[in-house]
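Listed next as structure tokens is one chain, alone, in the form predicted alone.
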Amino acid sequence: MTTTDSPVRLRAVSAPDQPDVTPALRELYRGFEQELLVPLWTEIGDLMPAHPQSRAVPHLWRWENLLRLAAQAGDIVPVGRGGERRAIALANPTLGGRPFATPTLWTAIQYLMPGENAPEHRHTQHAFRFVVEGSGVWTVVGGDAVPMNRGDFLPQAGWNWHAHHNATSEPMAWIDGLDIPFQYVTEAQFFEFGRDEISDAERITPERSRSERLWAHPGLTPIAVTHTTPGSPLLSYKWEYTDRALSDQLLLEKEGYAGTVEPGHAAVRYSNPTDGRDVLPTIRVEVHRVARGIETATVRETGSSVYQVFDGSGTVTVGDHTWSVTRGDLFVVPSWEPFSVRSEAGITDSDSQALDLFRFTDAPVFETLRLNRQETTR
């Protein structure tokens, strides 16, 4: 290989932390070309900075553009083989144009039209869907057909077979989430496609799936079932669960009991039944409800977070980005960005009279590598 031909390149500068420009260093840097070499000196402030330096940038999607574009595509984007579903990913603008919210995280908002399935197929990336709001889609998980309504999590870790069908008269969108980015950089990932049809059999809508009769019952496993698979083995957390237990710790907050984040700040995060840990292997889900007038803690750690507003309106900081939200907008707040938020009366009303995020961030996996680090300071 030629120097012209290598990849690599080295200038020579004068600078106080590096060698002096000689003819000797001007034909070592040829000699490290040719050999696809590169001196840490030269590069130690890129692959070792004093604090983590994201190549994601805060970002915000505003729902009701999100939700028109899914629309305008549901009259000219079919669903089938090839596409496979009606995804339409965020694309954080510094990621060289990527579909990556952020290095290590996908998510999408995903349309279905009136009657109309998505083919089965199955990929080791872990995933999630999150309903901001409608109704009338099933996801069908291993044969199990899950109900999709206003508010429900519903995860599904990788390399399970899925589809999804609605069976209403109205179209329906929900947000996914996974870990693409993360396995592509990894290159770890694999995909197959399933059938081109799911049986009759499988295209019921049940109130309540097989999975949830079996694991949905707080405290209580079944004792014939067993679960060595990895993620969660509940497929759908209802809001109406979440919610009572947002309201139940600011309520005891009130009454003189611990239990919120902060004053005026409760949170809980979605668990695998049968051990307590992180619904998914590489992804951590929240909801967190900050109520009207309160504003939080300003927060950075690293790894990063794609946040969407479920209910109420607020003002979030990231970094130095500062935005009003309402529902359904996404935000991406980058690993060790400064985030702090507060809830506001004004712009819509909500549900729980407070700002309502739905929350989910890479933390499993800094966590096991021990890169873990917070900061929080008000």
Second form
4 protein chains.
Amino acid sequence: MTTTDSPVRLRAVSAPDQPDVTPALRELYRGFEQELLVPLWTEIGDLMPAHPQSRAVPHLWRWENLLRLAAQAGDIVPVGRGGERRAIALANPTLGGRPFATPTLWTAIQYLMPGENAPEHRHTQHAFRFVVEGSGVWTVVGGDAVPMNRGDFLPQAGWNWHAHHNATSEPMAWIDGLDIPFQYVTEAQFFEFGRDEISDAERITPERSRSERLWAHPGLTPIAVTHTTPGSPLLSYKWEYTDRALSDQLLLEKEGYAGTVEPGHAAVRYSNPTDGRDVLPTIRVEVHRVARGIETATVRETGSSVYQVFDGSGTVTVGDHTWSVTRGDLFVVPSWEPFSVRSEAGITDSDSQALDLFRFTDAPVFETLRLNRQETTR
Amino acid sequence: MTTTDSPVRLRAVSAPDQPDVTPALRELYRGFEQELLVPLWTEIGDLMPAHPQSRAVPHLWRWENLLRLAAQAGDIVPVGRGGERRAIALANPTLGGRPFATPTLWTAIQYLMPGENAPEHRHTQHAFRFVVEGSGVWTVVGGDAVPMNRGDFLPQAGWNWHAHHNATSEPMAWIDGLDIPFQYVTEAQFFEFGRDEISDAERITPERSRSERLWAHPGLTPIAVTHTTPGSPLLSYKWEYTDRALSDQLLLEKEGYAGTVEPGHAAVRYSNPTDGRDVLPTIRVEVHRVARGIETATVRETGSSVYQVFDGSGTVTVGDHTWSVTRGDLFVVPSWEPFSVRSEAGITDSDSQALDLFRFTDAPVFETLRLNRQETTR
Amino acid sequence: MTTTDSPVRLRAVSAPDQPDVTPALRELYRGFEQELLVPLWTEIGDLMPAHPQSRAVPHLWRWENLLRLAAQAGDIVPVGRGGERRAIALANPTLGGRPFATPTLWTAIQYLMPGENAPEHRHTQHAFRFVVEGSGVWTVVGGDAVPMNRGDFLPQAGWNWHAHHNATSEPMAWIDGLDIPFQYVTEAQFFEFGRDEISDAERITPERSRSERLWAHPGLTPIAVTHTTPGSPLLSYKWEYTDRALSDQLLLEKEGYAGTVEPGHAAVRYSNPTDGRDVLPTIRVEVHRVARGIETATVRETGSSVYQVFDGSGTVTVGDHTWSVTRGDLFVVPSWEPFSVRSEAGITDSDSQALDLFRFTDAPVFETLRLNRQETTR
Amino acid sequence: MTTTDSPVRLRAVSAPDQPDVTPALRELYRGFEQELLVPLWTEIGDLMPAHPQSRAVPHLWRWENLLRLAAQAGDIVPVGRGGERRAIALANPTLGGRPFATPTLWTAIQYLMPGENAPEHRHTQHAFRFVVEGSGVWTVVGGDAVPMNRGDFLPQAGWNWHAHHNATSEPMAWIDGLDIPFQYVTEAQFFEFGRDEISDAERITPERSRSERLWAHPGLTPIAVTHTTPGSPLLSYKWEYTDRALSDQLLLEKEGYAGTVEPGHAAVRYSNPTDGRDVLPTIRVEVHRVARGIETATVRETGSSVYQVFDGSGTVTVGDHTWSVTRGDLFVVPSWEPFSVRSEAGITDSDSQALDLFRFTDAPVFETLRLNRQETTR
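Moving from the form predicted alone, what structure would you give for the form predicted together with a further copy of the same chain?
Next comes the full complex, and the chain you just saw is listed first.
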């Protein structure tokens, strides 16, 4: 490889903290280029900043726009083997036009027309679905048909076969979250095609999946079922339970007891019933309920988050950006960007009008590798 | 200490595997006695058997007898500071008349008269309550009032303050399980008196304890609550959920799916929602449902169990003992004794008539220390 | 079972905290006896004390006496199948003449005559050997010949085949530590005979066992060796390393750095190189070095310990007992008994004259089950 | 944001698995661009390949070239605050000219002139040093001076203060390994400047660091030292031990016992003595010894590795590349690329002439997140 076609390009520049620009330095840099070497002293500011300075930026996607474009795609883009899914992903403005909501997280709206099937496949990428509105699609995971309704959260750890079927006469949309960018940068991905068609026996819509019948009983573990694969064996976390857990926390607070994150701010984390840890090895998922007229503390955390407004409306502030948000809107909080929420103040303070935020993050990566930090400002 | 008052007594005996009885051996043994020494070769058969040979024996206690005597005690034995609880414990016939159901487990019927209080205390012994019939008492654990109704299981890890109150006009009985014998032999016990009277504010009977409002939502962890003390933060596992989990397993089996222990035999383990492990560090608790007319495999396990029949009737076999059992009856399965159950065959096979068995064991001790073994014979 | 032959014996006594002695109470107690029941209120003081009150007492065994009696046994008691080992165990004075040094720990002197073999067997009891003086015996564990020399510590987790051989022309003594009493009370024991004779190939005395060649390199794990059985894969912890680690701590202290337990008191714990935890699931083993003229703080801990003086001399205080001790002497510290040591003050303070104490305890049982407590008084 | 300045660029192309190119599709894609959306169906091949297809390529850097350029840099580039280190990093040819040896690992040669200091700082990036030749520099980590000599490995987990000093009259070079790229892509980095000068008291060259005196005793844990920060407390793994561990494995193999990875191939992993796990949360480090004339099996693994030849010579094959390598040469193995080694056949087979390979990888990231896979072909 000659210098001229080396991918390394080094410029000797006059700057504090940089060596004097001399012919010798220029010669040294040509030697570096030739040998594919880059000195630390020209790069340290970018590589080793005082604190995380994300390549991503805060950004908001409006649900109505996503839904409109997804519906358009429903009309003209078929679903089938090869493309696999009618999924349309958020591309953070400063990540080079790649379909990465944040440097580690993928988020897409998926759309299935009446009677359509998305063919079976499996991949090492950890995934979930969350339903902000609609119903009628079920996901078959390892032969277990899991219904999808508003508010339901369906985690699905890597390397499980899965397909989707829309059993109704209406199209349905939901969001998919995956660790595609993380597995892309670490280069961990495997992918395999499954059956093109699921069996008739799987084309049923049970009220509850088999996984729920085994695992969705609080504090009860089936003795005979061994679960050793990564992630949660529970394939659906129904909204009914999430809603009640959040309401309970706010009621406890009103009675004077601990339970909420801060006044008026309840939150639950979806957890793996076999070990209490995160539902997916690389993704944490939470739901936050901010009662009417409440402003949360400002939090900065290592790692990035994607939020979707599940219900209610309010104002969110991420770094220098402030947006009014309402049902379905999605936004990202890059690493170490300050984040706070103010829910809309109502005339009454009934829970049903609170601002409910669905959130997912790469926090398990940071915690497992002991890289997590958090700062809260009140 | 002279030989004559030494607690060590050694007899030189003529037996295979024993040294020849000579004056020298007798003198050696006197030397051992004087120095408080005991040779392995006289004891090895007892101390190091080929497999566990329990000092305890299988035994059955009839609920009607327990209840009758507990009611008698209710009339003449007050509850108060010092005696602490009107609890009457099972004494395994071969454990020296001590109140030990097995070498590691304590089991008692506790009885509280209308309006009575059992004063607050705490101890390192891990404990639980299980209600085979009745209702109306609540247990206050760390200020949290936990109602008790038929089928409810209330774990309570060591060193938590607790008191009982009977808020009704009827007496109520339940069973207490503790690791008193285990902590007695290992000498780990601490005990402390609390308030003699609980406050009026605690004399309420909420439908659900605060612990349930925080922790009894399947797969949902309150983000803001840190639980670091041993054992489960969930203070009541209501029968409603246990019943449904067991029914679900049997239904899955009928539909051709995995989930049961063996045909017609469903079982759940109560687990700590924060880590999926046992509810108490030293005690595992399970509920088994054996459908009508089913005979289970014969199982031998290290460690001991106590069972109580929660519902239905049938026949249980423990080692050489076979008993007909019905609601409330309690029996013990000593370490390594073969155990099987046959539920009563009914005319119909509805679940509600199945044999439901509540079980607790010292399995966590064995598993944590890697001493567990199991053998199943079908 | 009639009342008269019931093992339960209840006396109605006039005492504070006891119910009034009435004919009804006497009748109730007869009913309890008949049904094999024992009330809590007569037993609570013994079963649930304010803090552990050990059934064992502090006691000292002089090494010279043990050695003398072991040598006598060497002359007249053969070693062979059935008796298995010429091991003579410490019997705590208040544990009923049983060979239990403490309620959970067995300690014995083992003695092997020149050329003698102790036959192969295995058992679930976790065991170790420690050599206070002598050399020349090797232990074959799973076919790996492990030499034994002064100061060496040989852990051997349960269910490993093992035999001993004295390859020299001198008798040799050492101490065995096991969890026999713990496994006796919990009823976990399995035992199996192995070969009567080890092979000639195993009758070698390598300088280092194979286990040491794989595992005794600090911070280095053999990539190709999977170790999944309980306990440490390292079968000998040579004195050379222990001695150096203790000296290093005292030197660091002199240079002004942290490392010692308290001034003049160094201590190491033998650990499993695969996980850094205790070498045996139920037994912790430590060596303490107390520099000349140092008095340690007084410590109380749940769980019991056995100590052997490895070198030096001094005074130990256990509860109300104080003894002068010297090389080889063994003593026990029952649960929650205060313990302190004062090493003999010398003319110089060289390390080689320090008081070295070998210690083993049941601490892993307490820590794993979260029952451990400690109090230090300075 | 208008379409024209959107970072998203979507081309409707005629291809199997792609929707038909129609005006409607083009309009849809313009809509996607405007809303910063990217469909899965155009990206799936790149993002979700059948197996990892690294963006990096296998590449070799010759030590003589590195050393020559580093020495040149020594003459003209000062070391000081701002640039921080005279470190020159390997830039994989296909990673855009960035100083990333692989997508997750940074590798640099560092060079310190006689008497020079590299100023104190700390960062969350996990780091290590490895010395292929030379000596005389010591690294001060948290005030503990750690000498550096040929073969020594010095791990240093994130957020520890550290500085370097060359105490000799010769320049010294070594390699630095860090997880800079991994923390760059996940955005976890914090950095802080420390003292510009270390104290005179720290300018000593002890034979062993304090960390070694506490932690480098095999299987011995200092009782009084609590280590809770991430990574190993042992700051130097001296070559003497590594060398002996590798020789021992090959000797065991010759005697017919297990221990090596495969015939003639010994390997050790540096491990944290407190838990037996990897020395750094994100980096695994190993040393492999391939006896003369041995060819290893071909291995494919998720995750990437960097190797440096410590001693000997031979031929390495990575994917389609085969190189002759000798002391100091560095090469990378990208994710899932097949890798094998053939050591030079010598006239004798003495160990001292074996091929010794130092290796580090991002394996802990994959294992902790359960993304690891391996395939071995013999």
